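Take a look at this one chain, the form predicted alone, written out in structure tokens.
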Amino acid sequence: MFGRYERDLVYADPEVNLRIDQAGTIPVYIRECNGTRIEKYLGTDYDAIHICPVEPVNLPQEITHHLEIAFPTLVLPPAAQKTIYLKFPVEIGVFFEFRHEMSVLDIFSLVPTKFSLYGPPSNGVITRWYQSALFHKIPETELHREGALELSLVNHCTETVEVTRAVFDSHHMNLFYGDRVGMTGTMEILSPLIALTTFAPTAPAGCPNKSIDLYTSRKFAVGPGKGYMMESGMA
């Protein structure tokens, strides 16, 4: 399903059709996927139509631009470093490419959406809430519903800590595919309750292809800030 489709969209597997149809001279993108159809008439030509995978944040709307990945226990003495492996929900973005600017066709998942609240009440933020196991090496995973991220932990502080979740800012993350879906982050431990998550830039193995940026290609300004500071503990 990912790539750069010049012509002729046409995919279909048991679980997703993609195409683009005549209605008469007008180009029309259909999408049937988890039981329903989406159409959308196309008021131009088009140079291309880009699928890939895009930060899993946006359905069933953008309620949130933060990702929770809960997993078992591990717990970190101090000083300690260990990479990791966990899965994340992907969701599937099209673009429309017309002289050379992309914008956003559709967005779909086929991966349920759950929500929860990372912090109190009062002051908490709502995440995109995902469970995954915990794996020592790249897991296995279906490359149209799921991702693998490398997690590279370090304890900076004085205490043993129990880390069973990461919060990211989806703003910053650098998604790749290409045999699967990937991505490689760090988690920076300062205390006990705080850490700080964020993304690199370099490809995991397997993954050659730099997916879209969806906030670059919806002309949305990214603050300044080099990851998320998860300040409500990490257990």
Given for the second form:
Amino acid sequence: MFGRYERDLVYADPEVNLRIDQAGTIPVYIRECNGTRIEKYLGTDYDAIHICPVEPVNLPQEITHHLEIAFPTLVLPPAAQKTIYLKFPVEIGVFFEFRHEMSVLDIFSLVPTKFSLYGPPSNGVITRWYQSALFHKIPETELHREGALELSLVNHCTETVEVTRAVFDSHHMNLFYGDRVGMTGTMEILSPLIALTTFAPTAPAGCPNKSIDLYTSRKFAVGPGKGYMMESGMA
Amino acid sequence: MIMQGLPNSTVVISTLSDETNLIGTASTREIVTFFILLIIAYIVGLILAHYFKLKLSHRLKPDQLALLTRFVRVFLILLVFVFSLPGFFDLSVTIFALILVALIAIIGISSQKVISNMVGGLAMLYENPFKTGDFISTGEVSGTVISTRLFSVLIRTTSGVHVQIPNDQIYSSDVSNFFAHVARRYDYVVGIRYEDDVKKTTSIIAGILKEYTFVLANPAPDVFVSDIDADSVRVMFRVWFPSVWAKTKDDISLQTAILPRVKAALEAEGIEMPYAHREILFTNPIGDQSGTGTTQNRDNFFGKLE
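Write the structure block of the form predicted in complex with its partner chain for the protein whose form predicted alone appears above.
What follows is the whole complex; the chain from before opens it.
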């Protein structure tokens, strides 16, 4: 499904049916998926259609821009470094290109959405929540449902810590796709309660194509500005 | 000394000029300049407001942006007054400022309610108990804050009524802000029959809550028996959800989303929500001399009534 479609878009599999029809001179984008049918009339001409995974924080409505992945307990002694693999949900973005400008046409997902709260209600954040198993190598994933995150953890503090979740800011995500959807991230544990999560701009193996970013980080960030500071613990 | 050397015609013009002073010692030219400066300050204020809207609307909240633009516009107009008006009366800026303060004091004493509202507004701007778009409840009124002004707060109720509440009234009463925190809890109670399986009921409800998108995974929902009353076993479930999603005080989204699913799922499993019922036993049954209030006697009684 992922890729660039010149003018004519026709894609069909047992779960998703995407196409562009013509209503007179007006192009109509049609998506049939999960028992629903979406129709959108394009108010302009277009040069191409792009379909790629996008930051998984948009559905069913924009409530948060944080992704939380919960996983089985990982114990990290002081100064330990470990690379693990986690799965994350995939949201699919459909863009139309016109005169080198990209516009979002549709975002959908084949995975149910669940939200959670990280931190206390008074100053915590709502997160898009996903439960993943913990893998020691790149896991097999269903291309249109799940991606694989390579997460490198480093414990900089002097105590042993237990980690059961990682929270990320979607503004810093670097999504790639190809045979699978993938990201590379890091988690630097600074104290038993504080960790910094970031994303690397490098493409993981098997994911040569960079996705179109819906959210981009601030150009003039105050402070670290390169990731999300988890300040309410990791367990 | 200079006037001594001038012809009589100049003296006449000077006298005419004095006669044409409209305010204090201000000449027509100064007054015209004052009004031109006022118009310029007004236009510059509008341009700056537009500029702030373009450049800062994604960084500031709407009410903060409105306050900033209002402040800049008022400041520009005040500048024109402060630097133009003293010249009209041959006054220094300091004396003019003193007169201004005295005027404000007089107006303040004569309009205490207005000042009280203004102070309330300033206090609320400082304490920031809510912002535009929040859903609040104060006194008898609940609704979405449309704007926070210097003297009052505008609220749109869920039934679409526009309510204006004076700031001092809000500041001196309890205000509940349903958007202040990112998540909120909502409680439900469902009654089931005594003979229904409680464990199965809680398991079904927990399953529905786990599947539903807007019920937060953490804090996890609680499902438990909260009471056993005369008619039913009361099962309570408490769920947390994102505040921005429900948007109202009565959490109508949660009610419409969760309760019908729970009812349908329980009924599908044969668990029913009982009607309130009473069993009446007669110690002196009708038409029976045995003295035992049996069901048969009761049926006979209702049969006779029919």
